[in-house]
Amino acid sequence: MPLHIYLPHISPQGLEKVEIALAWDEGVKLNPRLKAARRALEIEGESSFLVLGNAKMLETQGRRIIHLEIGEPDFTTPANIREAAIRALKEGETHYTPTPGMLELRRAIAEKTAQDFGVEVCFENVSVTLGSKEAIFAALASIVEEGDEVIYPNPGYQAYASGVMFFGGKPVPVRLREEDEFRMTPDEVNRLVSDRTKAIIINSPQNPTGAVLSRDDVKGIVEIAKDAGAYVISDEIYRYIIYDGLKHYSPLQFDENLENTIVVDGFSKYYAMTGWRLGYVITPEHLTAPLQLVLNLVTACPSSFIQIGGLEALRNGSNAVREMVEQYAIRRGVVIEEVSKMSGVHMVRPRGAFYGFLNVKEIIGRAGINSLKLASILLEKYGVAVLHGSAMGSFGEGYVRISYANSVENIRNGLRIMSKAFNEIAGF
């Protein structure tokens, strides 16, 4: 029997799910026991990479594409960080390190955490990972059992729900609402807590909306988790990219004994180190050994010379971060300006990260399409790559996400093309 795989694919009808059948020669019989695990087939991949792949394919055909789909800084990793890793390679740093990472890097992460939040973290509870994705995976692997419920933001990063399901848990979405500026509020969380709740995932600043949780939001969610005997998993990968004089708050600041907080962070976004694949997770003491066993099983250890680059980032990267955030603030201003001129489109002002989450419900309503189809039309007909809102969860339908981790020129041109496209698509 043929195996069927479903992948987003560019077709003449647009970006849609197209069935690809992998069939064997007639007469060849496959042992029925030789099949992929259901949990692997049910993983929902990160759509931004799939859209990027489709956009790149169009570029190979000679098309010019403006990339607003991928959440990747357009800046090159700062020179001092690159030079530190190169120097480490030249000096022979090419061997295994301990599974949780180099001692110097773990100490530096603990020191930086104490400096930023005024909370003492033992370096032994810091584990270095291959990007924040592995940190999320390892955290979920360490706590989620069959039937456990994990509350997570929707729209939000799709790895949360996919990871929970992979380990047999039940993802429970909190609907993020425009009237709350897409903040994940304690009241909304409290409505969803049950005796099966194992963890509550928060992400601030948030992907895809740019929402930033207030002090009361974070404190309230921590208190709810404590009462429920649940963990808080805090994804803080954008925590330095924040605007309007707002401040980032971590659950670490409200968990006095550091017993139910798991912090996930990394170097990709604010140090412009996406390709380095370097992240970390901070765990309660009782969870550290189990999580490090998971990491040992999956990757043994992170690359040694890359960890040395991360150490340089922590020690001497703050000025570069500040300069990049200043540029993101300028770009955000361009997004706000251009979106305000669009007919039938509006956007909640992003307070952090580098995304705009555009409400296009009037556009797709007039055209009789969904956000996936709209994104396909923008890419194929107009040469602008964006991410459809439903890629960020069911409550993201009716929106498209743009990334302003791009040049001012590209952002402005891309949004002006989108405005023209919306007028034509909706018939304004």
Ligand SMILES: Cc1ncc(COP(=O)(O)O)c(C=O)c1O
The other form holds:
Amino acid sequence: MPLHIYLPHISPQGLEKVEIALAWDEGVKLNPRLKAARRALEIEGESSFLVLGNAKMLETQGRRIIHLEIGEPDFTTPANIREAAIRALKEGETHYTPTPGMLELRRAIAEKTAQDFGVEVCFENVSVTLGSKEAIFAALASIVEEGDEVIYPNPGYQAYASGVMFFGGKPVPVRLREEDEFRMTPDEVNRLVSDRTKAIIINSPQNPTGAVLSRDDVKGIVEIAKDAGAYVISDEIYRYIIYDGLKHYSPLQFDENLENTIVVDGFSKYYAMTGWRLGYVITPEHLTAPLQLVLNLVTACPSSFIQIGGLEALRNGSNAVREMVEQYAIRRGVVIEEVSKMSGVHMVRPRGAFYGFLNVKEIIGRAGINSLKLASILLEKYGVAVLHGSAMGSFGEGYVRISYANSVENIRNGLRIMSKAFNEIAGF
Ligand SMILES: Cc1ncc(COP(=O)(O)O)c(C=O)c1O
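Okay, that's the form predicted alone, but what's the structure of the form predicted in complex with the ligand?
Every chain and every other molecule in the complex is listed next, the one we just looked at coming first.
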């Protein structure tokens, strides 16, 4: 018998899952010992990529789709960063680097972190990774043991819970609530801490809600972690994309001896470098060597010329970041305006990142469907790709996420089509 796994998939019928045969042919007689490990079969893939795949398939059939599903800047990486990498290649920067990355890049990351947060960060504890996704994986790989509990935001970035389970841990969701503007509050975290808590994952500004943690939130969570003897893994990948004059806080600022904090960050979002796959992790000193052993096992080192691009971003990229954030702020304004005109839909004002998390409970309630089916109808019938909220965890049901890392024209058109669609679907 071939093995099967199930992937979330939006089909014309709105099916939640499709069966994917792992054996290429039902007729192939496999030795029963030839089978994939359960840990691989149970990984929950990132749904936005699956939705993107479905949308692209429709485009190949000649349909015009407005893409509001994928969390990636529409901007091309700033020219000086691209040129630095090209120059590096031309100059023969084609070799392995040390596992945690080039010394200059690690120093530059440590300096920038120190500058931004006013804390001393030793460059030896900075490890460069292939995107922040690898940083999350390596962080979890180096701390999670069988049965350990890891508290994480739900709705939230999918890789947290999947990563914890991959290493035999137990993901413990914190339900983010609209009445708290989706902030992960110390009170909620405190309720879930146990003697098995190994880590608390925070993400501010947050995907998918745009929530930004306050100084007291971050400080409070660090204190809880310290009392519990747990780590705080802080995913700060959207930290410069923040609005309304709010400030980003890192647990680094409240963890005096830098014992509990693991910072995950990357170049993908604010430098518009998603395709480069460049990120980093800052660890407490006692974790640096184990984490670097994991990185050594998995990737040996990040690509050399890509790291030179990253160095240029850190040295001469802040103006470009400011300009892109100005554009995101304008687009956020368009989202707030258009959503406020929709019937039966509301949205907590996003304070950071580039997502709107639309409460569509009234629409799906009236239509007797779930958020996945709604997203499927929006894509199939109306040509707008969005992410169903349940893709971001069980507490995301009742919502859809849109990414406004897109042109004002596309955002406005997409949201107006959605508004019309919601009226038709809900029968207003
Ligand atoms: C919260 C969060 N963390 C991490 C990532 C991974 O980003 P990358 O691996 O491109 O650095 C994403 C990507 O969408 C994200 O939203």
